[in-house]
Amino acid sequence: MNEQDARAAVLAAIGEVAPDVETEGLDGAARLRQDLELDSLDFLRLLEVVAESTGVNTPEDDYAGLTTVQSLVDYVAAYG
């Protein structure tokens, strides 16, 4: 999966999990938990929605590296 498709999938997932977050023009450096205010359940739901749309399942060992929008986009692009 290329980065553009990965970014579209991640932004769509963020829009579903956190509908109050404005995804248009969202900075890749935005932190998922702090800036987007995703709690742990929201974070898990985000990964679930990403997996449903892309087929990229994220093992728990990889959660710590997924701190920003861009890190999640890169992860999906690499494994999608």
Given for the second form:
Amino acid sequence: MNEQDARAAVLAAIGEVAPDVETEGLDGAARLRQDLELDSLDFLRLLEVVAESTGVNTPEDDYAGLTTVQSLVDYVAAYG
Amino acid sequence: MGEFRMPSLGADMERGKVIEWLVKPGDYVHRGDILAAVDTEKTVMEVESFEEGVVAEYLVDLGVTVPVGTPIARITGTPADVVAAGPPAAGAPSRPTPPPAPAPTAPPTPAAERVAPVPAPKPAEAPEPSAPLTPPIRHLAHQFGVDVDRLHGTGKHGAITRADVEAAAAQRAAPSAVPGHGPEGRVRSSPRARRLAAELGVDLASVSGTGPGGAVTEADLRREAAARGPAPEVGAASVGVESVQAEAVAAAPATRAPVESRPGGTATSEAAERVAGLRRAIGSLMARSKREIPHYYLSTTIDLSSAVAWMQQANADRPISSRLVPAALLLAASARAAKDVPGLNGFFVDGVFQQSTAVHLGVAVALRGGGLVAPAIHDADTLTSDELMARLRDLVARARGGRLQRAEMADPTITVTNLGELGAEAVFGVIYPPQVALVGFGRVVERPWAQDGMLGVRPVVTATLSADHRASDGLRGGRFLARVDELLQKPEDL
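With the form predicted on its own done, generate the form predicted together with its partner chain in the same format.
Time for the whole complex; same chain goes first.
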């Protein structure tokens, strides 16, 4: 999947999990936990929504590397 | 038969307002049926009927704050009472809605719930005057100005159903229908789907439903939203009734760096007001707790290596949707320990501690935008960690989406607060009266851990207990934390 599609999918998922976050123009460096205030349940839901739209299933071992918006976009682009 | 009053949805609730009616005059309700969504200062909750009967009329307007105990709807004992009393719309001065059909009889509905003609049943060619008809349906038909003799019943034995009447009313009203109003032309959808539509900025009328009776389902909405790309900001839905529910989430903290401040002054100030109200409610309850409850505090560090290893193993084979998080195990262990160790699970009322046999585990849920609520997972001690996980996800989603039920807010017997991954290492909480204990878990961290003369690095969590000295003492409390520890060493049994 190209990065643009991956980014669109990730932003749509963030918009669903955290409706108060303005996803348009969201900085790729924004940290999912600290900046977007996603807790572990939100994070799980985020991965679930991304999996639904892109088919990318994230094993738990890979959670640790997914800290920023950009890291998730790259992950989806790589595996989607 | 009687008045349905604004219920008390927690020890700290003094007033509330109805923000959505989920029944209409003429509806037959059973005990336990959800009547309305009520906004307390803390959250939005669904309240259920305490009796069986027919909703005769609303007694308060939407959005008007009234004290606990104020009659908000009149419920009559039998359908016959309603019919005998005539249409409640006529001449009832307190009734907030305009007169009957084709004008809307339901309260103003969210903008997202646009009017669209519902596929109507075939035109009535042969009148069936003998079609079975229940009094509430006749009453509804009367309200809508629908001639039941001309309807073709789609129910059992040709009975005319509510849907038949509504469809006929929709057919009549469609040409002149006012968007955003009334049951006529109402798109079949659940309240949950309507909220989702508002969240996603999807016009219900533009979605073709695949659910029962053409109802628009959540899946339909998600498909529609996905097809249109990223959802517009939630502010788009922040008009009318629905905005109240969105306020808690709309209140983005100003400190959230990468997020620009949102447009829409009204939504922002309402959100700020809501957060302020929530803060006041929490403040008053916590002040009462500190004034009345002689707290004592205990803390212990628990080795989570077994629990974490077991969880990772379990998660490896699962789709994301059924994976566990450590919180589920911590809650499961707390619920079982509360059952096993007396003196901590129950209420202190009228100078006496009453142990509860059931464990209704309150879970402190932080709301996006500030504040927290602590609704209960009922009978948590009887649930497996998987079941608890599912309930936790559901509860958190509803708490943040603003849809908790009365019982969930009113009756936790002990509460757990879990700071999660970004929190501090330990939390010494304030007990929610009339409960007598609050269990706290900090962040799971890796620490050097000595065991059997060996040193290793393990994931650990600091578990704390704040308890009421009128109901227990430190020895009991210590047993409780030790029991939590013990249970977490055998996660497969949780």
